[in-house]
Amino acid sequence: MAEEIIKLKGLTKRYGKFTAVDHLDLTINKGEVFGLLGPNGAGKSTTILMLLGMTEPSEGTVSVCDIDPISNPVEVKRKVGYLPEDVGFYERYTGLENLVFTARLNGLSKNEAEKKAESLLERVGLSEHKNKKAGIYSRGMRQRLGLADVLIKDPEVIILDEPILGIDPYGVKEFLNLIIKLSKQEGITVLFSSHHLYQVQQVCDRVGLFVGGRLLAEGDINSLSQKLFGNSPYTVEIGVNGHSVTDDNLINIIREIDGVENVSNVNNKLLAECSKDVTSEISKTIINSGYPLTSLNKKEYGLDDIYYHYFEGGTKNE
């Protein structure tokens, strides 16, 4: 059974009459990368503050590594590394000097601090830049230095709050690869708070859709697609020559394929709604039946479709 690292039950935060977080129930397991996804003002940062013991909930309970961050905030901070949107460093110090400083604050001797800092700089791909002043680091380099800074204390949990804002595409790819390695190779639990859909989908095992202080849905992309789009999370667009698109025999042949739920004619193309990916079976069946196949395009509902459904498609007020 998976080990539960973060447990939130009925977690609520009010500021006067305004409810920032509304009865949040959520469990995140060891080694999982969980994406907390929602627009600005959804309550993501307030939730993070409660996880870190930096603000008290109005109601409910929160547990991180079996520690109550409200009664034991210092102990939680020993277990949890936090990387904010904008990382602050001593800009006149080099990258290496900044990490050594953090390591010394965490109780390491000078020699231990230098060895660990060197090792972490190599790990995040900054060895070649270790003696450059942090003040001239690019945004992506600062975020990687921030990740190394977080790893100084060997955390069990890392919380990333909008970590990829302003980073170029190559830098984003490098950063996300580091996150995946930390989770899969070292069993570190990662909470990734963002409103960048594509990046979240790339790295997260599960996502939670957060808006108006409420968790509207949570799960992996496939389960959310199944929930939102019924038994047909895949759609295959089929192009055939001539009058084949209106041929009832062809339509019935495609419908008989296991996994195909429905076939319809839309704009002179056939659309097959499927419960699983049967693209290759559809292609083989059409060709073997002697019909002239001209195109075949598969659409999977992704996080952008799910996001639109909840935040733009009318369910956000439900």
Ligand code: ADP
Second form
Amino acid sequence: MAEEIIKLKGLTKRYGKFTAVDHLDLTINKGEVFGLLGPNGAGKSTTILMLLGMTEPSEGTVSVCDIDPISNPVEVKRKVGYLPEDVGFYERYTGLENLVFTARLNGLSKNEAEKKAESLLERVGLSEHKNKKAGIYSRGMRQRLGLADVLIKDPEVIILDEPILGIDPYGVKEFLNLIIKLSKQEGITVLFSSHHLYQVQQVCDRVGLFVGGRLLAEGDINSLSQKLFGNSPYTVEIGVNGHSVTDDNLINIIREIDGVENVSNVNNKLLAECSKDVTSEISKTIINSGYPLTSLNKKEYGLDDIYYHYFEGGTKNE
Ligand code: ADP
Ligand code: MG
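Moving on from the form predicted on its own, kindly provide the form predicted together with the named molecule as a structure.
Now the full complex is given, and it begins with the chain already shown.
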């Protein structure tokens, strides 16, 4: 059975009358990459701070690696690496010097610290920049240095707050690949917050959609689609010539295909809502029935549809 490493129950944070995090229930398993997804002000950073014992919940419980971060913040910090939104480094020290400094603070001897720093710089792909001052690092390089810094203490869990904000697309891809590699190779549990849909979709085992302090839904992309779009996760847009689009006979023929739940006429095209991918059956059936098929376009719901559904209050069909 999966080992539960982060457990949040009824977790709530109020600032005066304002509720920033509202009865959050969430469990994250060992080795999972979990994306906390939501717009600005959703309560992502507040949740992260409570996980680290850096701010006290108003209600509810938190457990990280079986430790209560509220009563044992120091113990949690030993096991959890945290990369805040704005990583601070000694700008006039090189990347290598910064890491050695952290390693020494973590109790490593000078020799061990240097060895560890060098090997981590290698792992995050910064070896060739190790002797440059951190002050001239790009945002992407700073994030990688931040990741190396967090890895010095061999954490069981890494928590990153908006780690890909402001990195160029190529850097984002590299950074996220690095995170997956770490998680899969070393069984490190990763929790990160973001409002970048596509990247999150690419790397997370599960995501949680967080809006206005509430977790609206969580799961892998497929189960979120299922929850959202029920029996019809696929839509096939069918183009046919002339009056065929209003031909009831054609509509009935398509409706009878196993897996087609509904067919409607939208903007001179037929939209078939389907419970499974029956695109090729649809095309065969139309052609075999002698109708002139002009186009066929399958739409699968992705995270952006899910996001729009929850965040904008409606499905996005374009
Ligand atoms: P996110 O990280 O998702 O952007 P935050 O957790 O930073 O969201 O903030 C959630 C909400 O709580 C916001 O409306 C923010 O203004 C409010 N908030 C955060 N920290 C404080 C604080 N220390 N005092 C008062 N309000 C706060
Ligand atoms: Mg934030």
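If you superpose the two forms and keep the largest set of C-alpha atoms that fall within 1.5 Å, you have the rigid core. Positions refer to the first chain, counted from 1. Predicted, not measured: the structure shown is a model, and the values here were computed from it.
- With a cut-off of 2 Å and the rigid core superposed, Ile238 has a Cα displacement that reaches or exceeds the cut-off between these two forms.
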